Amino acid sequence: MTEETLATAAPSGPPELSDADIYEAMKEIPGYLDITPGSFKEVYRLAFRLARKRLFEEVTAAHLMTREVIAVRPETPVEEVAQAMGRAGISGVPVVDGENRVVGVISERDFLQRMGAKEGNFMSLVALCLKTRGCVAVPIKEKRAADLMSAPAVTVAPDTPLREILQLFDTRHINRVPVADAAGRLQGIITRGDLIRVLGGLK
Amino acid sequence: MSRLSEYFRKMAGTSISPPGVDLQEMLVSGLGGFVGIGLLALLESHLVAGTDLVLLIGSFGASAVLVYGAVKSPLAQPRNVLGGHLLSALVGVSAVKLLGPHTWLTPALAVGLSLILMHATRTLHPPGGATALIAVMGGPKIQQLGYLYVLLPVGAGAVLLLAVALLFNNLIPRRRYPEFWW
(Lines of atoms letter the chains of each structure in order from A and count residues from 1; the text may use other names and numbers.)
(Lines give C-alpha, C1' and ligand atoms only; values in the text may rest on other atoms or scores of the structure.)
Protein backbone atom coordinates (compact mmCIF):
# COMPACT_ATOMS: atom_id res chain seq x y z
CA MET A 1 0.00 0.00 0.00
CA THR A 2 1.30 3.43 -0.80
CA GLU A 3 1.69 5.98 1.97
CA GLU A 4 -1.23 7.86 0.48
CA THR A 5 -3.78 5.07 0.64
CA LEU A 6 -2.51 4.17 4.09
CA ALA A 7 -3.23 7.73 5.11
CA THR A 8 -6.80 7.52 3.89
CA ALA A 9 -7.31 4.16 5.53
CA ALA A 10 -6.22 5.30 8.97
CA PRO A 11 -5.41 8.46 10.92
CA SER A 12 -2.20 9.67 9.35
CA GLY A 13 -0.78 11.85 12.08
CA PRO A 14 -0.94 12.05 15.83
CA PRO A 15 -3.55 14.25 17.45
CA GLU A 16 -1.94 17.66 17.43
CA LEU A 17 -0.39 18.77 20.73
CA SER A 18 -0.10 22.48 21.38
CA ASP A 19 3.00 24.05 22.86
CA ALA A 20 0.79 24.97 25.81
CA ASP A 21 -0.20 21.31 26.41
CA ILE A 22 3.42 20.29 26.45
CA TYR A 23 4.39 23.25 28.60
CA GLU A 24 1.76 22.33 31.20
CA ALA A 25 2.88 18.69 31.15
CA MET A 26 6.52 19.75 31.60
CA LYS A 27 5.48 21.85 34.59
CA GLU A 28 4.15 18.73 36.27
CA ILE A 29 7.57 17.09 36.11
CA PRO A 30 9.74 18.52 38.86
CA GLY A 31 13.21 19.70 37.89
CA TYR A 32 14.51 21.50 34.87
CA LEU A 33 13.90 19.79 31.52
CA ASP A 34 16.31 21.07 28.92
CA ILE A 35 14.05 20.53 25.95
CA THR A 36 11.73 23.07 24.36
CA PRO A 37 8.07 22.18 23.80
CA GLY A 38 8.83 22.53 20.08
CA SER A 39 11.54 19.86 20.18
CA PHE A 40 9.30 17.61 22.18
CA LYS A 41 6.58 17.97 19.59
CA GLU A 42 8.96 17.01 16.81
CA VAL A 43 10.03 13.89 18.66
CA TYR A 44 6.42 13.03 19.44
CA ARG A 45 5.31 13.35 15.82
CA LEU A 46 8.07 11.12 14.53
CA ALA A 47 7.73 8.59 17.33
CA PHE A 48 3.98 8.39 16.75
CA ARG A 49 4.50 7.70 13.07
CA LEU A 50 7.05 4.99 13.83
CA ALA A 51 4.84 3.40 16.47
CA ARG A 52 1.89 3.37 14.08
CA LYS A 53 3.99 1.79 11.35
CA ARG A 54 5.26 -0.83 13.78
CA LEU A 55 1.77 -1.64 15.06
CA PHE A 56 0.46 -1.92 11.51
CA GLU A 57 3.03 -4.69 11.00
CA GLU A 58 2.81 -6.31 14.44
CA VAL A 59 -0.95 -6.50 14.76
CA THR A 60 -2.11 -9.42 12.62
CA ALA A 61 -5.34 -10.99 11.46
CA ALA A 62 -5.15 -13.45 14.36
CA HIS A 63 -5.29 -10.51 16.84
CA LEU A 64 -8.16 -8.79 15.07
CA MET A 65 -10.49 -11.60 14.13
CA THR A 66 -13.64 -12.77 15.83
CA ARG A 67 -13.31 -16.53 16.35
CA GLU A 68 -16.98 -17.41 16.69
CA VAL A 69 -18.08 -17.13 13.09
CA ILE A 70 -21.57 -17.73 11.76
CA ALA A 71 -21.00 -19.60 8.50
CA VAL A 72 -23.27 -21.39 6.04
CA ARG A 73 -22.78 -24.36 3.70
CA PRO A 74 -22.92 -24.11 -0.10
CA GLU A 75 -26.15 -26.13 -0.13
CA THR A 76 -27.92 -24.00 2.51
CA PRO A 77 -31.11 -22.49 1.02
CA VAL A 78 -30.84 -18.71 0.66
CA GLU A 79 -33.90 -18.28 2.83
CA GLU A 80 -32.03 -19.90 5.71
CA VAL A 81 -28.94 -17.84 4.95
CA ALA A 82 -31.02 -14.67 5.14
CA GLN A 83 -32.64 -15.83 8.40
CA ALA A 84 -29.25 -16.58 9.97
CA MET A 85 -27.87 -13.19 8.96
CA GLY A 86 -30.97 -11.40 10.15
CA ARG A 87 -30.98 -13.13 13.54
CA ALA A 88 -27.31 -12.35 14.14
CA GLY A 89 -27.65 -8.83 12.77
CA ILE A 90 -24.74 -9.28 10.41
CA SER A 91 -24.41 -8.24 6.80
CA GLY A 92 -22.34 -11.10 5.47
CA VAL A 93 -21.31 -14.71 6.15
CA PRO A 94 -18.60 -17.00 4.85
CA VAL A 95 -19.65 -20.13 3.00
CA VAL A 96 -17.69 -23.25 4.03
CA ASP A 97 -17.59 -26.77 2.68
CA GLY A 98 -17.71 -30.02 4.67
CA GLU A 99 -14.11 -29.62 5.75
CA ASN A 100 -14.67 -26.06 6.97
CA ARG A 101 -12.80 -24.64 3.98
CA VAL A 102 -13.94 -21.20 2.88
CA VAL A 103 -15.39 -21.43 -0.61
CA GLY A 104 -17.15 -18.06 -0.81
CA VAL A 105 -18.81 -15.19 1.00
CA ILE A 106 -22.43 -14.07 0.88
CA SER A 107 -23.25 -10.50 1.78
CA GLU A 108 -26.32 -8.28 1.70
CA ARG A 109 -25.04 -6.94 -1.57
CA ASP A 110 -25.28 -10.39 -3.19
CA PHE A 111 -28.94 -10.63 -2.15
CA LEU A 112 -29.82 -7.10 -3.19
CA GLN A 113 -28.22 -7.43 -6.60
CA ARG A 114 -30.02 -10.71 -7.34
CA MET A 115 -33.28 -9.12 -6.24
CA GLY A 116 -32.93 -6.50 -8.91
CA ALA A 117 -31.26 -3.64 -7.07
CA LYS A 118 -28.65 -2.71 -9.64
CA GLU A 119 -26.39 -0.78 -7.29
CA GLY A 120 -26.54 -3.62 -4.79
CA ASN A 121 -27.52 -1.41 -1.88
CA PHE A 122 -30.62 -1.29 0.22
CA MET A 123 -31.98 2.06 -0.96
CA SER A 124 -31.84 1.01 -4.60
CA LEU A 125 -34.01 -1.96 -3.62
CA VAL A 126 -36.42 0.36 -1.80
CA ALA A 127 -36.57 2.49 -4.93
CA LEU A 128 -37.31 -0.58 -7.00
CA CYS A 129 -40.07 -1.70 -4.64
CA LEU A 130 -41.67 1.75 -4.70
CA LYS A 131 -41.57 1.90 -8.47
CA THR A 132 -42.93 -1.58 -9.16
CA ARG A 133 -45.87 -3.26 -7.48
CA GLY A 134 -44.77 -5.06 -4.39
CA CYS A 135 -41.36 -6.43 -3.77
CA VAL A 136 -40.18 -9.34 -5.77
CA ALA A 137 -37.76 -11.69 -4.17
CA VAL A 138 -38.89 -14.25 -6.67
CA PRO A 139 -35.68 -14.43 -8.71
CA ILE A 140 -33.73 -15.91 -5.81
CA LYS A 141 -36.30 -18.21 -4.23
CA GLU A 142 -35.28 -21.88 -4.33
CA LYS A 143 -31.62 -20.82 -4.73
CA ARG A 144 -28.84 -22.03 -2.50
CA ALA A 145 -25.85 -20.28 -0.92
CA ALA A 146 -23.55 -21.56 -3.66
CA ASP A 147 -25.66 -19.75 -6.29
CA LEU A 148 -25.42 -16.34 -4.61
CA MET A 149 -22.01 -16.31 -3.00
CA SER A 150 -19.05 -14.34 -4.26
CA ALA A 151 -16.38 -16.88 -5.08
CA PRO A 152 -13.57 -17.49 -4.83
CA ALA A 153 -13.58 -15.86 -1.40
CA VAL A 154 -11.05 -13.19 -0.54
CA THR A 155 -9.40 -14.51 2.62
CA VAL A 156 -6.38 -13.59 4.69
CA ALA A 157 -3.94 -15.78 6.60
CA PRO A 158 -3.81 -15.48 10.43
CA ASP A 159 -0.39 -13.78 10.21
CA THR A 160 -1.46 -11.14 7.67
CA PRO A 161 -0.49 -7.75 9.12
CA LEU A 162 -3.03 -5.00 9.78
CA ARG A 163 -1.44 -2.87 7.06
CA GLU A 164 -2.31 -5.43 4.37
CA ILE A 165 -5.80 -5.99 5.75
CA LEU A 166 -6.56 -2.26 5.59
CA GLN A 167 -5.25 -2.18 2.04
CA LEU A 168 -7.47 -5.12 1.13
CA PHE A 169 -10.62 -3.46 2.54
CA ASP A 170 -9.71 -0.30 0.70
CA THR A 171 -8.93 -1.71 -2.73
CA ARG A 172 -11.51 -4.54 -2.84
CA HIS A 173 -14.34 -2.49 -1.29
CA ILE A 174 -15.25 -5.29 1.09
CA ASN A 175 -16.74 -5.08 4.57
CA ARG A 176 -15.46 -8.32 6.00
CA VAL A 177 -12.79 -10.86 5.26
CA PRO A 178 -12.66 -14.45 6.51
CA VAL A 179 -9.39 -15.58 8.07
CA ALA A 180 -8.29 -18.98 6.79
CA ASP A 181 -5.31 -21.18 7.57
CA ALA A 182 -2.94 -22.53 4.94
CA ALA A 183 -5.40 -25.33 4.08
CA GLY A 184 -8.17 -22.77 3.58
CA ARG A 185 -10.04 -23.73 6.77
CA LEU A 186 -12.03 -20.97 8.43
CA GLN A 187 -10.35 -19.57 11.58
CA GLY A 188 -12.27 -16.36 12.12
CA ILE A 189 -13.58 -13.24 10.49
CA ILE A 190 -12.55 -9.58 10.48
CA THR A 191 -15.16 -6.87 9.91
CA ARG A 192 -14.90 -3.12 9.40
CA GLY A 193 -16.09 -2.81 12.99
CA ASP A 194 -13.07 -4.77 14.22
CA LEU A 195 -10.79 -2.42 12.29
CA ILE A 196 -12.49 0.68 13.68
CA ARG A 197 -12.09 -0.69 17.19
CA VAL A 198 -8.38 -1.36 16.76
CA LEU A 199 -7.66 1.91 14.97
CA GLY A 200 -9.57 3.80 17.64
CA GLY A 201 -7.23 2.20 20.15
CA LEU A 202 -4.21 3.27 18.13
CA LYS A 203 -5.06 6.92 18.39
CA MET B 1 14.42 36.13 -2.36
CA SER B 2 12.22 33.62 -0.62
CA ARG B 3 15.33 31.80 0.50
CA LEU B 4 16.56 34.99 2.07
CA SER B 5 13.30 35.63 3.87
CA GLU B 6 13.26 32.01 5.02
CA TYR B 7 16.75 32.63 6.41
CA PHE B 8 15.54 35.57 8.45
CA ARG B 9 12.32 33.86 9.47
CA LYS B 10 14.40 31.13 11.12
CA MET B 11 15.77 33.79 13.47
CA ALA B 12 12.31 34.47 14.87
CA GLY B 13 12.19 31.17 16.78
CA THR B 14 9.34 28.68 16.67
CA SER B 15 8.77 27.47 20.20
CA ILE B 16 8.53 28.74 23.74
CA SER B 17 10.88 28.62 26.68
CA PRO B 18 10.43 25.56 28.91
CA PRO B 19 8.77 26.27 32.26
CA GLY B 20 10.74 27.68 35.15
CA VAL B 21 11.28 25.68 38.32
CA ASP B 22 9.77 26.12 41.76
CA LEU B 23 11.51 27.54 44.79
CA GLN B 24 12.49 24.14 46.15
CA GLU B 25 14.23 23.29 42.89
CA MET B 26 16.09 26.59 42.98
CA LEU B 27 17.28 26.08 46.53
CA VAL B 28 18.24 22.44 46.01
CA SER B 29 20.16 23.35 42.85
CA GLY B 30 21.96 26.13 44.66
CA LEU B 31 22.82 23.89 47.58
CA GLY B 32 24.18 21.24 45.22
CA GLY B 33 26.40 23.77 43.49
CA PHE B 34 27.57 25.06 46.84
CA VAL B 35 28.49 21.61 48.14
CA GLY B 36 30.13 20.39 44.92
CA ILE B 37 32.27 23.44 44.27
CA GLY B 38 32.80 23.90 48.02
CA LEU B 39 34.37 20.45 48.24
CA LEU B 40 36.76 21.22 45.36
CA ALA B 41 37.67 24.62 46.83
CA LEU B 42 38.25 23.11 50.24
CA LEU B 43 40.49 20.38 48.87
CA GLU B 44 42.30 22.95 46.78
CA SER B 45 43.07 25.14 49.76
CA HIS B 46 44.12 22.26 52.03
CA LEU B 47 45.87 19.85 49.70
CA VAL B 48 47.27 21.66 46.72
CA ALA B 49 47.81 25.20 48.01
CA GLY B 50 51.53 25.94 47.92
CA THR B 51 52.20 23.26 45.30
CA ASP B 52 52.28 23.65 41.53
CA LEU B 53 49.01 21.79 41.30
CA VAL B 54 45.47 23.04 40.71
CA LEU B 55 42.12 21.44 41.49
CA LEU B 56 39.49 24.06 40.82
CA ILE B 57 39.10 25.41 37.31
CA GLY B 58 36.41 27.63 35.83
CA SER B 59 34.76 25.00 33.68
CA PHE B 60 33.64 23.15 36.83
CA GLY B 61 31.29 26.03 37.55
CA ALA B 62 29.54 25.21 34.30
CA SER B 63 29.49 21.49 35.08
CA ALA B 64 27.93 22.30 38.46
CA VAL B 65 25.04 24.06 36.67
CA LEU B 66 24.29 20.87 34.80
CA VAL B 67 24.85 18.17 37.41
CA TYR B 68 23.07 20.06 40.20
CA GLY B 69 20.69 22.25 38.22
CA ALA B 70 19.58 20.17 35.23
CA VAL B 71 20.05 16.61 36.49
CA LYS B 72 17.85 15.02 33.82
CA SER B 73 19.74 16.59 30.94
CA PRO B 74 21.67 14.19 28.72
CA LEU B 75 24.47 16.76 28.96
CA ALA B 76 24.65 16.23 32.74
CA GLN B 77 25.08 12.45 32.76
CA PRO B 78 28.30 10.77 33.99
CA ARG B 79 29.36 9.65 30.52
CA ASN B 80 29.13 13.20 29.27
CA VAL B 81 30.70 14.87 32.30
CA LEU B 82 33.69 12.57 32.42
CA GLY B 83 34.10 12.02 28.69
CA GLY B 84 33.54 15.66 27.77
CA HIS B 85 36.08 17.00 30.25
CA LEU B 86 38.77 14.37 29.65
CA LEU B 87 38.63 14.51 25.85
CA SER B 88 38.51 18.30 25.75
CA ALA B 89 41.43 18.54 28.17
CA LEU B 90 43.41 16.18 25.97
CA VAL B 91 42.60 18.24 22.89
CA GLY B 92 43.42 21.53 24.64
CA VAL B 93 46.81 20.39 25.92
CA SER B 94 47.68 18.85 22.55
CA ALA B 95 46.78 22.07 20.78
CA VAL B 96 49.13 24.04 23.03
CA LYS B 97 51.91 21.50 22.55
CA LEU B 98 51.54 21.64 18.77
CA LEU B 99 50.89 25.32 18.13
CA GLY B 100 51.95 27.14 21.29
CA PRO B 101 49.57 29.20 23.39
CA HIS B 102 49.99 32.51 21.61
CA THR B 103 48.35 32.16 18.21
CA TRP B 104 44.68 32.84 17.64
CA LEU B 105 44.44 29.42 16.05
CA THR B 106 45.19 27.48 19.24
CA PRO B 107 42.05 28.29 21.28
CA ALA B 108 39.89 28.09 18.15
CA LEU B 109 41.17 24.63 17.25
CA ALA B 110 41.06 23.45 20.85
CA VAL B 111 37.37 24.28 21.18
CA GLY B 112 36.38 23.26 17.65
CA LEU B 113 38.10 19.88 17.83
CA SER B 114 36.74 19.24 21.31
CA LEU B 115 33.24 19.74 19.98
CA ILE B 116 33.80 17.29 17.15
CA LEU B 117 35.31 14.73 19.47
CA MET B 118 32.57 15.06 22.10
CA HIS B 119 29.88 14.65 19.47
CA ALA B 120 31.66 11.70 17.89
CA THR B 121 31.86 9.93 21.24
CA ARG B 122 28.38 10.95 22.47
CA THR B 123 29.95 12.77 25.40
CA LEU B 124 28.79 16.30 24.63
CA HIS B 125 29.26 18.35 27.80
CA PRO B 126 29.34 22.13 27.25
CA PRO B 127 31.84 22.81 30.06
CA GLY B 128 34.27 20.68 28.06
CA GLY B 129 34.67 23.62 25.69
CA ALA B 130 35.81 25.72 28.64
CA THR B 131 38.14 22.96 29.79
CA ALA B 132 39.82 22.96 26.37
CA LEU B 133 40.04 26.75 26.40
CA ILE B 134 41.53 26.84 29.89
CA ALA B 135 44.29 24.48 28.75
CA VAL B 136 45.24 27.18 26.25
CA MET B 137 44.56 30.37 28.18
CA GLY B 138 44.87 29.28 31.81
CA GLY B 139 48.30 30.87 32.25
CA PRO B 140 51.74 29.47 33.01
CA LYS B 141 50.63 27.44 36.00
CA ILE B 142 48.23 25.40 33.89
CA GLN B 143 50.61 25.09 30.96
CA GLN B 144 53.33 23.77 33.23
CA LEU B 145 51.17 20.79 34.01
CA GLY B 146 51.30 19.51 30.44
CA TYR B 147 49.26 16.34 30.03
CA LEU B 148 48.93 16.07 33.80
CA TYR B 149 46.17 18.69 33.31
CA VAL B 150 43.99 15.93 31.90
CA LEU B 151 44.13 13.98 35.18
CA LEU B 152 44.52 16.82 37.67
CA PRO B 153 42.62 19.09 37.87
CA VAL B 154 40.32 17.94 35.09
CA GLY B 155 39.83 14.18 35.69
CA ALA B 156 39.96 14.40 39.48
CA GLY B 157 37.64 17.38 39.62
CA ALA B 158 35.09 15.81 37.29
CA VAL B 159 35.07 12.61 39.36
CA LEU B 160 34.54 14.56 42.58
CA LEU B 161 31.71 16.62 41.08
CA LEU B 162 30.09 13.41 39.90
CA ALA B 163 30.50 11.74 43.28
CA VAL B 164 28.82 14.70 44.99
CA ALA B 165 26.09 14.71 42.35
CA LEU B 166 25.42 11.02 42.95
CA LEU B 167 25.31 11.35 46.74
CA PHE B 168 23.54 14.70 46.89
CA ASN B 169 20.92 14.45 44.17
CA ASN B 170 19.67 11.06 45.36
CA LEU B 171 19.13 12.42 48.86
CA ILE B 172 16.44 14.68 47.42
CA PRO B 173 13.13 12.77 47.23
CA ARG B 174 12.04 14.26 43.91
CA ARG B 175 15.42 13.80 42.24
CA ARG B 176 17.26 10.81 40.89
CA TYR B 177 20.64 10.70 39.28
CA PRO B 178 21.90 9.62 36.84
CA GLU B 179 19.51 8.91 34.00
CA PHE B 180 22.17 6.62 32.55
CA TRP B 181 25.79 5.83 33.28
CA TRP B 182 27.22 4.96 29.94
Given for the second form:
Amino acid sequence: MTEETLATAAPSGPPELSDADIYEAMKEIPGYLDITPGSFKEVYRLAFRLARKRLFEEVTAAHLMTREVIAVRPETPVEEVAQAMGRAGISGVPVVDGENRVVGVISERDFLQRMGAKEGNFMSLVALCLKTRGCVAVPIKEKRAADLMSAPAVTVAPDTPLREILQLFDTRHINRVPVADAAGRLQGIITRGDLIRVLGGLK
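Structure of the form predicted alone, given the form predicted together with the partner chain:
Here we give the lone chain, stripped of any partners or molecules.
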Protein backbone atom coordinates (compact mmCIF):
# COMPACT_ATOMS: atom_id res chain seq x y z
CA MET A 1 0.00 0.00 0.00
CA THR A 2 1.66 3.21 -1.08
CA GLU A 3 -0.58 6.17 -1.86
CA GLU A 4 -3.68 4.87 -0.19
CA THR A 5 -3.62 5.24 3.57
CA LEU A 6 -4.53 2.47 5.95
CA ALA A 7 -7.31 4.56 7.39
CA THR A 8 -9.00 5.00 4.04
CA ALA A 9 -8.42 1.35 3.24
CA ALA A 10 -10.61 0.40 6.17
CA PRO A 11 -14.09 -0.40 4.90
CA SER A 12 -16.35 2.52 5.77
CA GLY A 13 -19.55 0.68 4.98
CA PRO A 14 -20.85 -2.85 4.72
CA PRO A 15 -20.84 -4.85 1.48
CA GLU A 16 -23.99 -3.81 -0.36
CA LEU A 17 -26.87 -6.28 -0.17
CA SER A 18 -29.14 -6.84 -3.13
CA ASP A 19 -32.90 -7.16 -2.72
CA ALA A 20 -32.53 -10.77 -3.81
CA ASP A 21 -30.07 -11.40 -0.97
CA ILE A 22 -32.53 -9.98 1.54
CA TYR A 23 -35.52 -11.90 0.18
CA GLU A 24 -33.55 -15.14 0.32
CA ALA A 25 -32.39 -14.42 3.87
CA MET A 26 -35.93 -13.60 5.02
CA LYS A 27 -37.24 -16.81 3.47
CA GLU A 28 -34.77 -18.83 5.54
CA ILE A 29 -36.00 -17.36 8.83
CA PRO A 30 -38.97 -19.36 10.16
CA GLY A 31 -42.23 -17.52 10.93
CA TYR A 32 -43.57 -14.15 9.88
CA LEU A 33 -41.15 -11.21 9.71
CA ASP A 34 -42.77 -7.82 10.15
CA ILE A 35 -40.05 -5.87 8.38
CA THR A 36 -39.62 -4.62 4.86
CA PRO A 37 -36.50 -5.33 2.79
CA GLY A 38 -35.69 -1.60 2.94
CA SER A 39 -35.87 -1.50 6.74
CA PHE A 40 -33.87 -4.71 6.90
CA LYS A 41 -31.13 -3.07 4.85
CA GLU A 42 -31.08 0.01 7.09
CA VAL A 43 -30.73 -2.13 10.22
CA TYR A 44 -27.92 -4.04 8.57
CA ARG A 45 -26.02 -0.87 7.65
CA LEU A 46 -26.38 0.61 11.13
CA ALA A 47 -25.33 -2.65 12.82
CA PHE A 48 -22.25 -2.83 10.60
CA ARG A 49 -21.18 0.71 11.48
CA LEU A 50 -21.64 0.10 15.20
CA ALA A 51 -19.76 -3.21 15.05
CA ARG A 52 -16.94 -1.61 13.09
CA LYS A 53 -16.61 1.22 15.63
CA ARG A 54 -16.64 -1.27 18.50
CA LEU A 55 -14.02 -3.51 16.90
CA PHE A 56 -11.70 -0.59 16.25
CA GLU A 57 -11.72 0.07 20.01
CA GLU A 58 -11.73 -3.52 21.27
CA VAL A 59 -9.04 -4.93 19.01
CA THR A 60 -5.72 -3.96 20.57
CA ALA A 61 -2.03 -4.23 19.82
CA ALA A 62 -1.88 -7.40 21.92
CA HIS A 63 -4.36 -9.04 19.51
CA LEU A 64 -2.52 -7.90 16.40
CA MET A 65 1.13 -8.28 17.25
CA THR A 66 3.54 -11.02 16.23
CA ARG A 67 5.14 -12.26 19.43
CA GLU A 68 8.15 -13.97 17.91
CA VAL A 69 10.24 -10.94 16.96
CA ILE A 70 13.63 -10.81 15.31
CA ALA A 71 15.55 -8.05 17.08
CA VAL A 72 19.15 -6.90 17.13
CA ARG A 73 21.37 -5.20 19.67
CA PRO A 74 22.80 -1.69 19.22
CA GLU A 75 26.28 -3.13 18.83
CA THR A 76 25.28 -5.64 16.11
CA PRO A 77 27.31 -5.01 12.93
CA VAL A 78 25.13 -3.77 10.09
CA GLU A 79 26.28 -6.69 7.97
CA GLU A 80 24.69 -9.08 10.49
CA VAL A 81 21.57 -6.92 10.64
CA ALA A 82 21.23 -7.09 6.86
CA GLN A 83 21.76 -10.85 6.90
CA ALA A 84 19.12 -11.35 9.57
CA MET A 85 16.59 -9.22 7.69
CA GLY A 86 17.39 -11.01 4.45
CA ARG A 87 17.01 -14.49 5.94
CA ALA A 88 13.68 -13.60 7.51
CA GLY A 89 12.42 -11.67 4.49
CA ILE A 90 11.57 -8.64 6.59
CA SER A 91 12.23 -4.97 5.99
CA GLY A 92 12.89 -3.79 9.52
CA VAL A 93 13.80 -4.94 13.04
CA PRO A 94 13.63 -3.43 16.52
CA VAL A 95 16.90 -2.66 18.26
CA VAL A 96 16.90 -3.66 21.94
CA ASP A 97 19.32 -3.18 24.80
CA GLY A 98 20.54 -5.82 27.24
CA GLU A 99 17.25 -5.70 29.14
CA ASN A 100 15.17 -6.15 25.96
CA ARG A 101 14.06 -2.51 26.00
CA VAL A 102 13.38 -1.00 22.60
CA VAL A 103 15.96 1.68 21.86
CA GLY A 104 15.42 2.06 18.12
CA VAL A 105 14.24 0.55 14.86
CA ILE A 106 16.38 -0.15 11.84
CA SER A 107 14.78 -0.59 8.43
CA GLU A 108 15.61 -0.87 4.75
CA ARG A 109 15.01 2.86 4.49
CA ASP A 110 17.73 3.52 7.08
CA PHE A 111 20.16 1.43 5.02
CA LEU A 112 19.18 3.12 1.76
CA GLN A 113 19.49 6.62 3.15
CA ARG A 114 22.89 5.93 4.72
CA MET A 115 24.07 4.54 1.38
CA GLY A 116 23.15 7.82 -0.27
CA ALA A 117 19.71 7.08 -1.67
CA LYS A 118 18.17 10.31 -0.45
CA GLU A 119 14.65 9.34 -1.45
CA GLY A 120 15.03 6.19 0.64
CA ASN A 121 13.77 3.74 -1.94
CA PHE A 122 15.34 0.90 -3.91
CA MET A 123 15.20 2.52 -7.35
CA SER A 124 16.98 5.65 -6.14
CA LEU A 125 19.72 3.32 -4.87
CA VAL A 126 19.88 1.61 -8.27
CA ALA A 127 20.20 5.01 -9.93
CA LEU A 128 23.00 5.91 -7.53
CA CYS A 129 24.82 2.62 -8.20
CA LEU A 130 24.66 3.23 -11.94
CA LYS A 131 26.40 6.58 -11.43
CA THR A 132 28.96 5.35 -8.89
CA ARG A 133 32.03 3.17 -9.18
CA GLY A 134 32.17 0.45 -6.56
CA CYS A 135 29.61 -0.69 -4.04
CA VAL A 136 27.71 2.11 -2.30
CA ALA A 137 27.35 -0.13 0.77
CA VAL A 138 31.07 -0.06 1.52
CA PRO A 139 30.97 3.23 3.51
CA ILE A 140 28.60 1.68 6.06
CA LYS A 141 30.35 -1.69 6.27
CA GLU A 142 31.96 -0.94 9.63
CA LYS A 143 28.83 0.60 11.14
CA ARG A 144 26.72 -0.86 13.93
CA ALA A 145 22.96 -0.99 14.31
CA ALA A 146 23.13 1.99 16.67
CA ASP A 147 24.72 4.07 13.90
CA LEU A 148 21.85 3.50 11.45
CA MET A 149 18.76 3.00 13.59
CA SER A 150 15.97 5.51 13.94
CA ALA A 151 15.71 6.59 17.55
CA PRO A 152 13.91 7.02 19.79
CA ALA A 153 11.64 4.28 18.50
CA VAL A 154 7.93 4.78 18.05
CA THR A 155 6.24 2.10 20.14
CA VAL A 156 2.75 1.24 21.31
CA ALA A 157 1.50 -0.41 24.48
CA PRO A 158 -0.21 -3.80 24.33
CA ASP A 159 -3.59 -2.20 25.11
CA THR A 160 -3.40 0.44 22.35
CA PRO A 161 -6.60 0.14 20.27
CA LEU A 162 -6.58 -0.57 16.55
CA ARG A 163 -7.97 2.91 15.83
CA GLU A 164 -4.92 4.60 17.40
CA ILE A 165 -2.50 2.22 15.69
CA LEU A 166 -3.97 3.04 12.27
CA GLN A 167 -3.64 6.76 12.97
CA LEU A 168 -0.04 6.25 14.09
CA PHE A 169 0.94 4.45 10.89
CA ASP A 170 -0.61 7.18 8.79
CA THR A 171 0.72 10.19 10.66
CA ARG A 172 4.26 8.83 11.23
CA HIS A 173 4.56 7.13 7.82
CA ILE A 174 5.91 3.95 9.38
CA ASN A 175 5.65 0.33 8.23
CA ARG A 176 6.04 -1.36 11.60
CA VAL A 177 5.75 -0.55 15.26
CA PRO A 178 7.21 -2.49 18.18
CA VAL A 179 4.87 -3.26 21.05
CA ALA A 180 6.46 -2.54 24.42
CA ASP A 181 5.34 -2.86 28.02
CA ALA A 182 5.37 -0.03 30.54
CA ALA A 183 9.11 -0.54 31.10
CA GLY A 184 9.81 -0.33 27.37
CA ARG A 185 10.55 -4.05 27.00
CA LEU A 186 9.76 -5.60 23.65
CA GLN A 187 6.54 -7.66 23.62
CA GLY A 188 5.87 -8.01 19.91
CA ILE A 189 5.66 -6.15 16.63
CA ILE A 190 2.88 -5.00 14.31
CA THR A 191 3.53 -4.50 10.62
CA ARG A 192 1.54 -2.79 7.91
CA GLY A 193 0.82 -6.27 6.52
CA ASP A 194 -0.78 -7.28 9.84
CA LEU A 195 -3.10 -4.28 9.65
CA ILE A 196 -4.06 -4.95 6.06
CA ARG A 197 -4.97 -8.53 6.96
CA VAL A 198 -7.14 -7.33 9.85
CA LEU A 199 -8.84 -4.68 7.75
CA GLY A 200 -9.45 -7.25 5.03
CA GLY A 201 -11.25 -9.37 7.61
CA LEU A 202 -13.59 -6.48 8.39
CA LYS A 203 -14.78 -6.25 4.80
